[in-house]
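Form predicted alone, single chain, as structure tokens, below.
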Amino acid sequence: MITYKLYEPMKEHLSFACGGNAKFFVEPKNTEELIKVIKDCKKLKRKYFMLGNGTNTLCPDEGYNGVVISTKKFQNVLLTKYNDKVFIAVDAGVSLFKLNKLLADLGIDGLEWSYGIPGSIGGSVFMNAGAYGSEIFDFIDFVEVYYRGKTKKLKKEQINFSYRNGGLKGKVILKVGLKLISRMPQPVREKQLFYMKKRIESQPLNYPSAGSVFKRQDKIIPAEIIDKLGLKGAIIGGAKVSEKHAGFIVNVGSATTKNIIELMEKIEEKVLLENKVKLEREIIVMK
């Protein structure tokens, strides 16, 4: 039996720790349940939103009048090894923290740059997450999706991915196949800790946020522009441009979704006026 929660507070599921309630909230335990939920939504003409770890998502303050489908219970990991090459099939809901811990224990190299990113593997593929010169599609073998009533396994070359865009809009990510390399556990752990140290030193991890708010564009680095325009520390309600990293907006205690959106708009308007650059958001607002 599939259990739905009514009027679930989305601030408990989103990294910004704000927003209204979802009219319906469900956590399917497997692919069959997920597909049934989606089919039921379509049959009842009820809109739905797929949610991973909620690290780049905002819910309107007035709530979401539909079904939020969380993949958090999708937690299977299957590993196959050929000599030093490792193929891993990972359910969409597995967090990057959990995956990195497993990889370190087994001495599997490749994703250390993602250690400290709080999202799920499904969300990271949807956004083509990246950091420190690497991105998730550097390591993709396949992505299994549910699309137009069918489950399909797409090879990397079949996916039109790009910078911070997994090219999978409209598709539900079920499973991700990765190609990695078998190394020794200690060097993998050391690299993970190196990247975590860099994050702690440069990012405001002590406040709720959604990571970088705006995408880089060619040689344009939004955080540098925002900093030069004197917008560090700019605040609307409880939403504030981090004084530690200008690319982050943080919730300093009482931010609403409206506060965050208004602050993003303020930044966008000033950057466009002063630098003639149209910023593109990484954050998704549930609609």
Ligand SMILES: Cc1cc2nc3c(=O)[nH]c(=O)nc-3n(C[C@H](O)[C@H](O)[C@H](O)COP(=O)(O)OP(=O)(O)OC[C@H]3O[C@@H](n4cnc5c(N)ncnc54)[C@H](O)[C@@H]3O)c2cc1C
The other form holds:
Amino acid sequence: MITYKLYEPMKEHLSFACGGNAKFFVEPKNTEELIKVIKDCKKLKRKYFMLGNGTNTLCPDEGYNGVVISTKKFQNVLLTKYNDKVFIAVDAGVSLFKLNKLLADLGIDGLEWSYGIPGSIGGSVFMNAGAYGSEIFDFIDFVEVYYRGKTKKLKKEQINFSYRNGGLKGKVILKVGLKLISRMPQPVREKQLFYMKKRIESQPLNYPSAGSVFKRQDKIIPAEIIDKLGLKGAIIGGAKVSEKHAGFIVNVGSATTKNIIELMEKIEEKVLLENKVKLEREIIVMK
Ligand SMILES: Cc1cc2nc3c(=O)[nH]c(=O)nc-3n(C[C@H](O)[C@H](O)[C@H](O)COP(=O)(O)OP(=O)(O)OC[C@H]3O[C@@H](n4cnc5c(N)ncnc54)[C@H](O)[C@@H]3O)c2cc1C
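In place of the form predicted alone, output the structure of the form predicted in complex with this ligand.
Okay, now the whole complex, with that chain kicking things off.
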């Protein structure tokens, strides 16, 4: 039997720690249950939203009038080794923290740059998450999706991904296949800690946020522009432009989603007016 929670507070599932309730909230245990939930949504004409770790997502204050489907229970990792090459099939709900821990234990190289990104692998592929010159699609072999009533294994070449966009809109990510290289455990852990230290030094990790709010565009670095415009510390309600990293908006108290959206709009207007740059948002609002 599939259990749905009613009027689930989304602030408990989103790293921004704000927003209203989801009318229905469900954590399918396996692909069969997930497909059943989606089919039921279609039959009952209910909209649905796929949720990983909620670290790039906002829920409107008035709530989400549909079904939020969490991938938290999709947690298997299957690993195959050929000499120093490693193929890993990771269920959508596995967090990058868990995956990195496993890779460090086994001495498998490649994803250290992602240590500290708090998302799930499913959300990270949907967003094509990246940092320090790498992105998740650099390591993708295939993505298994549920789309138009069918499960399909898409090879990397079949996916139209781009910067911070996995090109999988409308598709449900079930599993992700990665191609990595096997090395010695110690350097992997050391590299992970190196990247984590960089994050701790540069990011406001003591406040709820969803990471960088705006996407980079070629040579345009939103955080630099925002900083130069003197917007660090700008505040609307409980939403504030971080003093530590101008690319982050943080929840310094009881921010509402409206506060965060209004602050994003204020930044966008000022950057357009002063720099003639149209910022693109990285953050997703459930709708
Ligand atoms: C402190 C902090 C630091 C961060 N640093 C970085 C960084 O360095 N680089 C970076 O790129 N991002 C960063 N982020 C943002 C975020 O962690 C990433 O975008 C992450 O990959 C999102 O994963 P998630 O599981 O939390 O996604 P969610 O927020 O749960 O979802 C994001 C999007 O993916 C979709 N989605 C999730 N799972 C699935 C699925 N199984 N099938 C289909 N669609 C799905 C959702 O519908 C939504 O549209 C940071 C965030 C925080 C809070």
